[in-house]
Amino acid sequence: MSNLLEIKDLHVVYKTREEHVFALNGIHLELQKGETLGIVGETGAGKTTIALAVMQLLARTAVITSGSIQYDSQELIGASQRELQKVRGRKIAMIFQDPMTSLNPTMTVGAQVEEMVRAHDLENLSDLEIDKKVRKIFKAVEIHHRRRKEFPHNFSGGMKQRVVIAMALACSPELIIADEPTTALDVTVQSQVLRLMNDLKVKLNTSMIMITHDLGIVAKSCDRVAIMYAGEIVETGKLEEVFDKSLAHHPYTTGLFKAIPDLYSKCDRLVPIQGVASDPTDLPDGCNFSLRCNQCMDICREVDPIVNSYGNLKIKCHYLEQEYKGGNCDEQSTNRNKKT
C-alpha cells in the first residue's frame, strides 16, 4: 500500500540568542492512507513539533535543519505559501491541542466553520450551498445547527472540541492530525469525542496521526503506534505488537507501560521512570535515554543506537541490538552520528 505521507531524517531545531532547543533529531515516520498512527512520549518528546513541522506552521525561531516531509508525493519543506494553502486545510487539517484558545471568541461557531468552507472552496458553491454544507458539518458532529448562531463562550469544553473537529473537517481532508485533543477534557467527555473522530474517520475514509502521552487513548484509536523520547522514535510498530509485554521493547517503552496501573495484577506501588527527560539543549553523546535506563552500557553513553527491526517492531536501542545480537537493520538509520 502507498504511503500518504513520509517524513525521513527530519531535524529541527529552535534558536535563541542563549541556547539551540534540538527539538527533532532525524525523525523517520510513514502513514497509509486510511491508517491511523498514534505518536506517544513524554511532554517536550518533540511531539507537536511534527505535526507543526507537516502543516509548515512552526514558529519563526524553528529551523529545519535537514530533512524531507513529503504528502503524497509532494516535498512540503519549501513549498511556497500559495502550494501550501492548497495543502492545508484541504488535504491536511489540524485538531489543536486546546479548544478553549483554538476558536475565536468574537465569531460565532457557525460563521468559523463557514470560513473554512468559503477559503477552500473549488466549487464556487452558492451561499445557500455553502450553508447546506454547513448544516451537514454540525449533524456530522452531533450539534444542532441551530446552535451555529451562538458564540464560543456558549458552550462546553467537549462541545467546543466538537466544533474544532467540525472545523477541521470543513473540507474533507484525507489527514487530520490530533493534537491531544482531549487534554483538557474530563474522562466522559474525552470517550465521547474519541467516539465521535473514530466515527467520523470510519466515515469518510480519512488517515489521522493521533498525538497523545496517554496509551489508553491510543489503545482505542490507533492502528500502528510510534514511541518518542526526546526527539527521536525510538520504537514503532503495529498496534498489538507495541502492547505485547511478552516481545522485545525499548526499555523507555517498558517503563511508560509500567507506570500504567493494571487491573490484572496486584501491586502497592506503580513503577515511575527514574530521572528526568533529557534536556534537549545539552543532550547525551550517546543514546537520549542513557540517564535513564536500567539497562545501560558503556556503548550506551557513547554511541548513538541504530535502528533495528525485531519481528515487525523497529527499535533504536544498543542492549537489544546486543542481546537479540542485532536482529535486522533499518537501512533509513544507519547514521551513528550524533545531531549537531
The other form holds:
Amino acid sequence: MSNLLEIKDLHVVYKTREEHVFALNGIHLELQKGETLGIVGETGAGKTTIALAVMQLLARTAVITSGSIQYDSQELIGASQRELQKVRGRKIAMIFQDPMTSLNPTMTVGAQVEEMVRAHDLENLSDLEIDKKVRKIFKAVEIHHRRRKEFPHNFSGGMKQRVVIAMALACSPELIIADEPTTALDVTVQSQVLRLMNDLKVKLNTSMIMITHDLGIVAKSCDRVAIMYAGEIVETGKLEEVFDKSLAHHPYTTGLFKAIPDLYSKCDRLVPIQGVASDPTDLPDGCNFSLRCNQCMDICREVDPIVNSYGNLKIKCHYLEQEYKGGNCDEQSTNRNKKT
Amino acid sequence: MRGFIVRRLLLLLPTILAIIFIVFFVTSLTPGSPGRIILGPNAEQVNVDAINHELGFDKPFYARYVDYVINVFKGDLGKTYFTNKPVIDEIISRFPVTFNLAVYSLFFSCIIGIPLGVFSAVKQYSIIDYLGTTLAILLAVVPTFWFALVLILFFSLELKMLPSSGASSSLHYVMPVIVTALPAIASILRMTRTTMLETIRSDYVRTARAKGINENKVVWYHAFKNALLPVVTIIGMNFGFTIGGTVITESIFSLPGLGLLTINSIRNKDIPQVMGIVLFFSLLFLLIMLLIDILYAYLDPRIKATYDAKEETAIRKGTFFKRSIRRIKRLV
Ligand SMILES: Nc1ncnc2c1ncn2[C@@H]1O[C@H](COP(=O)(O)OP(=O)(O)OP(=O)(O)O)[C@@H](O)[C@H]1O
Ligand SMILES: [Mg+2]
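Form predicted on its own done, so how does the form predicted in complex with the partner chain look?
Below is the entire complex, every chain and molecule, led by the chain shown above.
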C-alpha cells in the first residue's frame, strides 16, 4: 500500500532578528490511508510546526531549509497557491490548536462552515442543497442548526471547537490534522469531542494525524504513534508496541510513561523527566536528548544517532544501538524482557 | 440597537449645551460690545448703547446664555453683525462648498489609502510596502499650505491648467481636494497597514487559508473586514479634520466655503457668526462620531452585543423603575 502522506527529512527554522529557532530537525513520517497517527511530545517539540508545514501555512518567519512533503505523490513544498487551494480543505483539513482564536469573530459560525462547503463545491450545488449540507454538518457535531446564525463570541470553548471540527469535516477530507483538538476543553467535553471525531473518522474512512501531549487520548484513538523530542521523531511504532513496557524504548519514551500514573501497577510517586526541554535555539551537538538522558554515554554528546529498527519500532538512540548490537534485530523476542 | 441610537441621540443634548456654554463663555470674554463692533470706533456712545440694548447685550451673562440656548433650539443662531442676515442662512449657503471639498478628498483618500495600506501589509517588506510607508511619512510631514502654494505655482502659474481661486467649476476643486486628501491618505494608509499586519497574522486568517479559499477572499473578506474598525475611526476623524482644515485650504484657494467664512468673521469680530460656525462644526463632528459608533456595531458583532446588552439592562432597569412606582402607588 502506498503512503498517503510522506514527509522526508524535513527541516524548519524560524528565523527572527535575534535568533534562529530550529523547530524541526529532520522529520520522517509516513501515513497510510485510513490510519490514525498520534504525534506526542512536550510543548515546543515542534508538533504544530509539522502540521503547519504540511498545510503550507507556516508563519512568514519560518523557512523550510530542506526536505519534502508528498501528499498522494504530489509535492507540497513549493506548490503554487492554486494547487494548494485544491489540497487545503478538500484533501487535507486541519483542526487548529486554539478554538478561541481560530474562528473569524465577524462572521457567523454558519457562514464560516458554509464558506468551506462552497469553496470545494464541485457539483455546483444550489443554495438550498448547500444549506442542507451545512445543516447536516452541524447536526453531526451536535450543535443545533438554529445556532448557525450566531457569532463565535456567543459560543463556549467546547462549542467553538465543534465548529472548528465541523469546518474541517465539511468537505469530507481524506486527511485530518487535529492539533490538540481537546486541550482547550474540560474532560467531559473532551471525551465527547473525541468520540465524535472517532465516529466521523470511521464513517468517512479518513486518515488522521492526532497531535497531543496526552497519552490517554493517543491510546484511545491512534493506530500508530510518533514520539517527538526537540524537532525530531525519536520513536515510532504501532500503538500497542510503543505502549508495551516489556519492549525496549527510547529513554525519552520510557520517561514519558514513567511520568504518568499507571492504573495497573501501584506506584507511590511519578518520576518526571529530569531537566527542562531542550532549547531549540541552541541544540546540543550529538543527540538532542543527551542533556536529560539518564542513559547518556560519551558518544551521545558528540554524534547524532541514526534511526534503527527494533522489531517494528523505529528508534533514534545510541544506547539502544549498543545494547542491541547495531539494532537491526528483527526477531521481536530478543527485545522482550531485556529492558523496560 | 435602535435603543442605543436613541440613547446616543439624547446624550447629544447635554453635550451640545456644554459646547454652547463654552463657546458663549469664551466669546463673551473678548473685549468690546456688539454696538461698538457694528458701528465702529467713531460712533456716538448713545447709538452704541441703543444697539446693545436691542441685542440684549445689557442683560447679565446667564440671561444672555439662556436666551441664546432657547434661540438655538428654535433654529435661530442670531444675525451677523455685518450683513445683518441670519447666521444660519450664511452657514447653509457656504456649507456645500466645504462639504464637497471634504467628501471628495475623503473619497479619494479612502480609495487610494486603503488599497495601498492593504497591499503594503500583504506584501510586507516589498517595494510596494517601502514606497507606501515612505509616501505616508512624506505626506504626513509636508505642511498643507506649502504644498498648496507649490501646486498653485506649478499648475496655475506655470502650466496654466488649473484655476487658483474660486469655486465656479469642478476644476476649481482639483487642487484643494489634492491638498486636503494627501494628509488623509497618509493617515489612512498607515492605519490600514498596521491593523492589517495584525489581522493577517491572526489565527482566524490562518483558518481561512486552511479552507483552501481564494487568497483575495482571505485578504479582503477575512483580514480586511476585521481590520476595518480602526480604519473607520481614522476615516471619521479625518472627516472632522478635513472640515476643520478647510480653514487653511479655503483661504489659500479663495474657496467661498465655511472655512473662509470663519476666517473673515474672526477678522471682523463677527461674534454671532463665529459662534454659529463653531457650534455647527461641533454638531457635525458629534454626528460623525455617532455614525462611526453605529457603524462599529455593524462591523463587529461583539460590539453590537455589548450595545444590545446595555439596552437590555436599561430596559430591565426601566421596568424595575416602573414596578417600584407601581408598588409605591399601591401603598399610597
Ligand atoms: N512563529 C514563530 N516564530 C518563532 N518561533 C516559533 C514560531 N512558532 C513556533 N516557534 C518555535 O518553534 C518551536 C516549536 O513550536 P511548535 O508550536 O511547533 O510546538 P508544539 O510542539 O506545537 O508545542 P505545544 O504543545 O505547546 O503546542 C518552539 O520552540 C517555538 O518557540
Ligand atoms: Mg502546538
